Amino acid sequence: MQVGNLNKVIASSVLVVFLAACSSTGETTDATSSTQAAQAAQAAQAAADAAALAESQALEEAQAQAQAEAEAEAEAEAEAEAQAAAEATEQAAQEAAQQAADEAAAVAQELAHQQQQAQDAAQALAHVIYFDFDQSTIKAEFRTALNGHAAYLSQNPSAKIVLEGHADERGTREYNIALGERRGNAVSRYLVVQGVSVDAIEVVSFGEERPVNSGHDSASWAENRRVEIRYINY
């Protein structure tokens, strides 16, 4: 639009100059008129050349501006796409991290639940193993309970037990201390065979010193011939 206006101005100026030259024929000679007409033609040509140059320059400037605007728009679009991609990546990472955290929490909760179940089961087992008179052999009826303790101890390395061996009042104190120790060691060996670490087991003997029944008959003595399983920690 600016180039067109410039051409119109230049053309008008040339026309005015030419008309002025033509109108002065009554005041000048033919030679003077020819000279003025030539000068007007030259002025018109110069004006046309200037108009063409100005139009060319304006066109180049317009093209350069259009290219700059297109490049700026393309750059803005690229930045917007990059920003959107970064936000999408960050969102995906956050969702993945949250999902991993939720899964880890669920696994931890399930493990804690299973451990609590195992602890409850271990606590529900028989914790006293009884023996026949002057014997340290484990009876078949107590193997199920011992197997349960062995399973819990094998699956929970932090758990530790003390095996307290006892005897009834018959026999000397020294003999009964040794008998209580043999009974404790018998239980310890059974558990180790089932996979329990020896480091999880401690054996002590009290002999006849801690009876659970102070009677002096066969029934009372049977209750005192025992190994008690005591957990230091579950």
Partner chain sequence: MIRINQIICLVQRALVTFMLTALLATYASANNLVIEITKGVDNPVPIAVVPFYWSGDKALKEDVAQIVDADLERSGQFKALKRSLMLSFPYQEADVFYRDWHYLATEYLVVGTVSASENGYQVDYQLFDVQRKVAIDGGRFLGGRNDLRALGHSVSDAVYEALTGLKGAFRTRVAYVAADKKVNPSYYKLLVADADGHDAKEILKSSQPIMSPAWSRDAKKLAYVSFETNRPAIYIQDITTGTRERIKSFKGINGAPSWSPDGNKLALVLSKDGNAEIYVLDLKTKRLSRVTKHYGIDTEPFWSVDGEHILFTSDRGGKPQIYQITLDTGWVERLTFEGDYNARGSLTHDGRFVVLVSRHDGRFHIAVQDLQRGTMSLLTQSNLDESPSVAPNGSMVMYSTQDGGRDILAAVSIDGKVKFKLPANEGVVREPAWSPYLN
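Definition used throughout: the rigid core is the maximal C-alpha set that superposes within 1.5 Å between two forms. Just so it is clear, the structure is predicted and the values come from calculations on it, not from any experiment. Residue numbers count along the first chain shown, from 1. What changes on going to the form predicted together with the partner chain:
- After superposition on the rigid core, displacement of the C-alpha of Glu174 between the two forms stays below 2 Å.
- Core-superposed comparison between the two forms: the CA of Asp132 stays below a 2 Å shift.
- After superposition on the rigid core, displacement of the C-alpha of Ala70 between the two forms amounts to 2 Å or more.
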The other form holds:
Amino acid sequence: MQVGNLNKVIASSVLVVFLAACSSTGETTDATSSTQAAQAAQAAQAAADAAALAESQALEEAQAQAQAEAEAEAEAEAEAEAQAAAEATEQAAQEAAQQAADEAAAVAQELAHQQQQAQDAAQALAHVIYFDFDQSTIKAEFRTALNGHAAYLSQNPSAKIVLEGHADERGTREYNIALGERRGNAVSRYLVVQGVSVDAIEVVSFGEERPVNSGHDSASWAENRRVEIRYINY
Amino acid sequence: MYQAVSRFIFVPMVLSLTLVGHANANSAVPVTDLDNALADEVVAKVNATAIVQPAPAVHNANAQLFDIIELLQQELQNLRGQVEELTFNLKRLKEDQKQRYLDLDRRIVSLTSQPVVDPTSSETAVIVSDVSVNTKVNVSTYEADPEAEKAAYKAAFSLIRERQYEAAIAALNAFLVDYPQGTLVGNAHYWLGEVYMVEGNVAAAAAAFELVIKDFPEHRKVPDALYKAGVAYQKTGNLSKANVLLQRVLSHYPESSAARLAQEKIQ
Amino acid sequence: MIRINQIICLVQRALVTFMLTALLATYASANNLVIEITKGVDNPVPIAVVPFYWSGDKALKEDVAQIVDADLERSGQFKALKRSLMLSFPYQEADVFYRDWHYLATEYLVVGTVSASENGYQVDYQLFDVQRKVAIDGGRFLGGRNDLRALGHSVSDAVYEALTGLKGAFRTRVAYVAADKKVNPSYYKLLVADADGHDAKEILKSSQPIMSPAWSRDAKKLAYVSFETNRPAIYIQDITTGTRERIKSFKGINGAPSWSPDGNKLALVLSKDGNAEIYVLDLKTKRLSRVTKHYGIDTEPFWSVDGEHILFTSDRGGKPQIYQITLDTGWVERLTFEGDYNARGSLTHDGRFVVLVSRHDGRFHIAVQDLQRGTMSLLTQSNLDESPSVAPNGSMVMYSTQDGGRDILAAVSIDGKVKFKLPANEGVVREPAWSPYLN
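The structure above corresponds to the form predicted alone; please provide the structure of the form predicted together with the partner chain.
Let's see the whole complex now, leading with the same chain.
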């Protein structure tokens, strides 16, 4: 609202200066035409009276001419001044606009930068949550990372994630599909509780079908019992 | 351009809100700097865009509720599991109790109907499973007709060969009742174990084999009984007990054929 | 006469040996499952399967007697006599000298002939009791040009039934999943092979996981789960025509298909209502009805033979256990109580045993629960044993296990006495599904 005002102020001031310049030029033109008419009348009268008045006529003529010249000069001067003034005003307005644009761009950049930072921060967060055997409880150590994701997601409604649930190779395959999903759901619920829209999250379980570590020992199994947070859209 | 300028003008506001957000976050939860920065920004932007969102304190409370519900669910599941198991055990105990009563009843009836003669065998009712019968020595002290005993045993054994396992179990049990001090009691227990094993009643099989081991320590079937009991325990998943039994075959009867089999079973 | 006969026999023997070597060479390269018997019963019945007589000029592609021989040995209940020890190669009753076979300590004898028929082959066989010196069974099977192996399995089934009283399950198939992540591009395949591992045929190949193959009761279709769209979906594929249909998918899990006995319904697992629950899909009306309702995991449905119950795995009691639901009443009963992890139950055809995966001392074994006695016994001692599937006659259970760090298929008899392995020569194989009887 205030911005609009400022713009109007700038615009109207430019208009005022321009109009002022135009009106001053017009007045000068009118004065010139009236003087010439007077001269013509005087000349006709003088021809009828006497030639003796020729001197005074010439003088008058010279005076009138001088006056006209002076007036024309003044007119030109005024015109130049007006133009200069107009130009100055315009330049000022342009500069103001430019500055405004620059600063706006800076803000936009700043915001974009902040957005990028937020995205970077979200990217920097842990994207894999690990679980215990046959468990889907989110351990305390992963909660800060999840809070970060939750913050980013609730702030960026266009952002979308897929939670990929996985299990280790022990136990049966279909049960592990369900277990992977239970883990994905646990993470999903946690995020929703933190204010993330349900529509921003999809859970897919791969059970034990896509291990990150194909080993058959407890260290490999621990790596495979996980939920991976994948951003489809930041 | 319009938009850009509008943002420009809001910069100070955002900054001030950021500070407020910071204060909020600090007072609500002690978290790390990284998260603080992010949380601040969110609070600020959320406020700026005027979307109604719960404050961090609410989030925290929600998270706690979430935890509580999860815990309750788990607790409930575990309790359900325990109830299921207790119910099952109770049901099984009742059945066992009934079975035991019937068994006892049958033994008493058969004892009272048997013409008891010799004072030396008056203790029979108590001794059945207590006396270590050395089959060869005890033959002479035994009252019942050894021929009849042999015949009864053979009849039961032939049922096993004919794969009539249910009938064999009944016959062997009857044999044990009829000839509690017979020379073939050890063998009968052993074969009862074998038949139970075939029938998949692993627990009963293990018990029968153990009876042979305990009550007939000198019996020639002991190495086999040890091995079979070991196998039975392996099947029930009691691997430690199974190993103890199998090791005993190896240490006590290294020359027996059971020892070779036991060696294969020990992993 | 005898002499001439023996000479003929010798020639036959040489021919057979030659054929056999040639055959072995082709098997090794053409098929990816190789049988390896690891454990048999203590006293297998000695039997002799004499090379079948073939009157044609060109050698047959398959050695029918060898197929019968291998089938019977694989059951663990028989010990086949080596051909090199046979004194004669009779193919009809008149040429059988019981004395010889008795001398070789053989209890039973199988002889037969293969002859060309209009569209393929005809196989005639006879089974003799050596001790009693009588023929106890015999018969004829007809098949197409590519059915020699199937004809051999039919003879095995007949002999097995005549001697054990139990219908043979040699002429059946097994579907399984093969995967290789070490090759580029890595792949998942759904294959169908004969129950002896021969003639593996590819049903589906994908870069994404394939899971849970399940046979329709007529053995003509397979239901399975494929992640080919990056999301799980259930497909039903006709294995002869290859045409397939994708069942309507829902958000979340679409898995664990199991056919109803009448083949009109499919039990499956969906998580569209929040978590893994069991549903029944009527394949004709496409009507979907929900069977279980619990916030715990309910999965791995298996239909009872009478179609009235569904067995399933649930962790509603804190740990996965096998439950049974009665479809009419919704009554749920827990079936397993031993061990802290019992899953993927399937019933034997007589409904008496549940074959399942059970954890004991932290190791996963195949176990069998006797529903009559309520007792459980372990069938395997190896670790990470999975996906048990029972043969249609209930005699054997095929499962997947680890061998040298690889997934392989193996089988064990329902009494745990007989075991054999079917290692693959490429990648890993898993999730065997034993087909019903083929008609």
